[in-house]
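Below you'll find only one chain, the form predicted alone, shown as structure tokens.
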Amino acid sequence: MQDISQIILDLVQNSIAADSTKVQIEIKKDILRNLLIITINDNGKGMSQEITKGCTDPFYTTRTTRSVGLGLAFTKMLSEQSGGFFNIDSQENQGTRLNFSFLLNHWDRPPFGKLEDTYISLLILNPNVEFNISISTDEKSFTLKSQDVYENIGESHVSEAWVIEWLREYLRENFYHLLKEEDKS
């Protein structure tokens, strides 16, 4: 994983696999702190104690395909090697709520990547799970949920080809608007 946006994708797909249908992502740039802080939330099957205790470990696995589970151990020391936290809760049966963050300054934050094309990619793949998304600083903010798209789009139209770009420059625009001004990639 090379940047934000695949991280998320990661992490979001340990929401999918346990059975979520509602997914919240919610990212903030906390300027006055020097932080970018993301929240992963979902509705899910969760995780017992034992299991939350060592999913960090990255030879901690409850997969039967391969016998090392990297995302949560990768995202974890990511954080912490920039500066930043890592913070997993979950409740069986409740879901799993994900907070971390990186210093913004610091040079080891991974960039930003293409957040718009993990959103669109989790909208297409999943249409049973409502996403959301929002983005802040300390003056603005964005959200856009996944139920606001298929309203106005439709459902079945989401995945066509015109309505793929169109939502990635709405996107591209407000997430890049508010998080990287300067690196527009």
Second form
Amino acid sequence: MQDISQIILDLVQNSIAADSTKVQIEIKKDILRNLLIITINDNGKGMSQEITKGCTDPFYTTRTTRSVGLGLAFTKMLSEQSGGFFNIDSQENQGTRLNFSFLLNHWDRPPFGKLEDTYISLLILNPNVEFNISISTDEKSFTLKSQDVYENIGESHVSEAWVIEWLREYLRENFYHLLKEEDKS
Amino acid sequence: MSKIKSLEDLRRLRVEQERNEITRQNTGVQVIVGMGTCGIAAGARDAMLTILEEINKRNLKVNITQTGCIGMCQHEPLIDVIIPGEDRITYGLVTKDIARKIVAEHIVNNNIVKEAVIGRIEKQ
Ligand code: FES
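And the form predicted together with the partner chain, for comparison with the form predicted alone?
Everything in the complex follows now, all chains and molecules, and the chain you saw is the first one.
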């Protein structure tokens, strides 16, 4: 997992595997505290306390098949290595909330990567899930709800070239305008 | 300076698109992308978007879906192609180049991209 866009894609896959119908992704650039804070909230089936405790341990072994990806353990390790925190909060039948951060200017803080492609992939592959993403800084913010996209194009068009192209540009403009980074590429 | 787009532009674009709508050929083909942790880490997202791009270029319609971990980390990204009436083919280590080949050769011309095949399930 080289960048934040792939970490988010992977973590949201857990939400989808947990039957979520609504996933909220928030990226907050808190310049004053030098933190990049990411929150992923879903309304999926959640996890028991025991699993919630174990799921960030890469050697947690009570599971026979890996229903929760290695991504959680990895993200926890990475955020802590980058001077950030990692919290997971899950209620059975209610949903799961992940909240983690990186020091904004830490060496090990991964680059953003193609957040626009992550969002587009999620829309295309999961037409029945609502994805809302918001990016904010201390002063400004940008939000996109999948509902708003569908209202403007009609659900059946989402995987067509003109939509993908348009969304990609729209998201790039808005994301990187706020995140302002080297990885605009 | 570029003007920031708004969602209304998308609606306008849709109207335009509908005016010169080309009928997309429905192939009945199904493409399944492995989107488990290691699939994503290995580039499944890019493989999927490349396949879609190639399909759109040719005005084809395929059904793209995802599956989670299937326990073959070392071969990720994994892509399955199911053409009605043919064997189900699993491709491994799907780079963007191979993704393009899968569309051009397998989906369009029905020639399996042999060098990238890692599994084959006979048609039922
Ligand atoms: S986690 Fe590697 S194949 Fe599933």
